[in-house]
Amino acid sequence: MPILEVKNLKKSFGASRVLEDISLTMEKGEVLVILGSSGSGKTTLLRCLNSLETPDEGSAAVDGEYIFGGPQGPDSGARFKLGLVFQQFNLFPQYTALGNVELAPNMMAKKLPDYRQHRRDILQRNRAKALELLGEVGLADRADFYPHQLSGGQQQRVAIARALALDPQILCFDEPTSALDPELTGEVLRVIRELKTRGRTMIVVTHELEFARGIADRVIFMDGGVIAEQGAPEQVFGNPSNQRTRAFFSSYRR
């Protein structure tokens, strides 16, 4: 069974049509790239799955609990099986990088029967995964550091942290090196590479073709609220069939 199902997802905003009919699935730990011009559905497309959108028409499953229309509604706890990381980091200022990434594993152990009674168990035990994560992303030496006083690449690799801080089944990026400059983009890039060879199942909306062409097990090509092609990144980049993907390349090559 894929760990993903959607089926004739469809959003608008008004009168304006922006996801028609998208159906698709993903394998565990299978990295599927999104790519497409800007306005293509893209976003939107991760902010559905991630329900911070709701879909006009069609379901969404993972690993067969529904996000979102199934015949019983939402699946408690659905939702929590992605993760996002967001292209402008989206940390709260307020928190170091360490209570960034610990913060949501807090909020949801406040509703364990047992939380009051092993209240100071627990938020040890996230305390010493929020470090180990912050470890994996390179940046065990910040953990005492405000947002502000790190770099965009270090912050979104703390974000990057707190998204994995749930556990969550697949992983979503999107864009996330959009609001970086080159040299910060590789720090963030290696990362993602990273989990990539840990088996970590993702969807990655991005710019970067050749860091898409590399990582990617499945490429989709979305134009006009449309799955206009996809296939395996050899395919798509080698030999697309579909003439706007063919154009959409050919403008980066310039």
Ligand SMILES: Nc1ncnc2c1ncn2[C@@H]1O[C@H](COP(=O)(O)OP(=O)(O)O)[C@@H](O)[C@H]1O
Second form
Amino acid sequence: MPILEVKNLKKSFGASRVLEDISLTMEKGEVLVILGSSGSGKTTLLRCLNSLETPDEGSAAVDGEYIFGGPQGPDSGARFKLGLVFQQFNLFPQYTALGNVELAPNMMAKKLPDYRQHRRDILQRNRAKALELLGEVGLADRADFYPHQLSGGQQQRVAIARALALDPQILCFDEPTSALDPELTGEVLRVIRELKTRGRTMIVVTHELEFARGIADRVIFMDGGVIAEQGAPEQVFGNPSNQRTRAFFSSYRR
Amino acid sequence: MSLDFFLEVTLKLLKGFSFTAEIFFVTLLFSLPLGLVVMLGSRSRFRPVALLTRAFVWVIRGTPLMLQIFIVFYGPGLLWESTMLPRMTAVLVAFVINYARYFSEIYRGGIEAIPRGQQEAAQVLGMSRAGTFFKVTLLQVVKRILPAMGNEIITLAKDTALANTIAIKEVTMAAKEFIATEAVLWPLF
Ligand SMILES: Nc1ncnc2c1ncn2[C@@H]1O[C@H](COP(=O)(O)OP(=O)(O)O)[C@@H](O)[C@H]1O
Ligand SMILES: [Mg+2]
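Since we've got the form predicted on its own here, give me the form predicted in complex with this ligand too.
In what comes next, the whole complex appears, and the chain from above leads the way.
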């Protein structure tokens, strides 16, 4: 069974049709890279999958459970099986790096039936896990720093650790390095590459073509709200069949 | 000038001051929470409520406080020939309404200044709306609005002098009376 199955997803804003009939599937452990020029609908697709936008039509299911468009209606809880890393990090400024990572798990823990009896153990476990995740993104020594004390690259790595804290089955990235100075993109891309070696299932929207080619198991090229081309990275990068894909690459390669 | 006379003047001034202080504190006590209600109303996703509160804010904002005091004080009598509100009550009602709208706009500015991305991040992390408000938004809003709140409270302290337009005996009014009847200037200083 595919880990993600999107069928006939459509989304308009007023009169402008931003996503027209998007269908795709992903296997567990796969890294899907989405390319496309600005305005082609990449962000809207990720936002629909993460329930930040309400699609007009179509369905999406993670691990067999519907996020939207399913027979049992919206919000079965399946939407928390996805995580999203934003272009602008969106950290909570009044919390430390550690606080940012453990906030959501701690709030979620309050819903556990045995929260009251085991409060200390649960919080301790969440903290240990948050510290471990910060270690994974190379920020163990920055746990007590506030976002404004961190560089953009460090902030984005905290955001990645924060997204991982809820064990999403699929982690989505929306141009994770576009807001960064060029010298800071490397550290973030390195963390994402490492996640791949650990078998994470990921959807990555990026304009870093070299990085994309290296990390992708499959590439989708979007144009005007449709999937114009998809395939293995060697094929899409090496020998694109679509005219728009070729134009896109040639505009980036000079 | 006898000591008795000095004491008498000082007492009357103090009495006036107690009116000023009462207006000041009662206004704060009621307008701070009422402002919150107005702000929530104007941001309501239920259209009629949002439109109604915004209209209210627009009207209060477009008219001077003095006029509002007059309307609250004389209005009920003129419209329904009911007995006039006690002067103090009329002043308090007008002040509370007026300042509730100031505070509501300060609150709203504070909330809207927080980048939307934070709420979206919280939402994707599965945090509830209420949880997000208390754990993420509230503290930032408080920090952001404190300077504006300080300014508004100072303005309120000055505005209490307006109350003398309908002859509530507050400090300046009491002082003026003395100047008029006793022809001395010092109580004002
Ligand atoms: N909330 C919105 N309201 C109206 N139009 C929007 C909104 N979000 C995106 N769009 C439009 O949808 C199109 C696709 O946007 P987006 O998904 O951000 O593309 P990309 O991420 O590929 O650059 C753009 O033309 C954009 O102007
Ligand atoms: Mg985008």
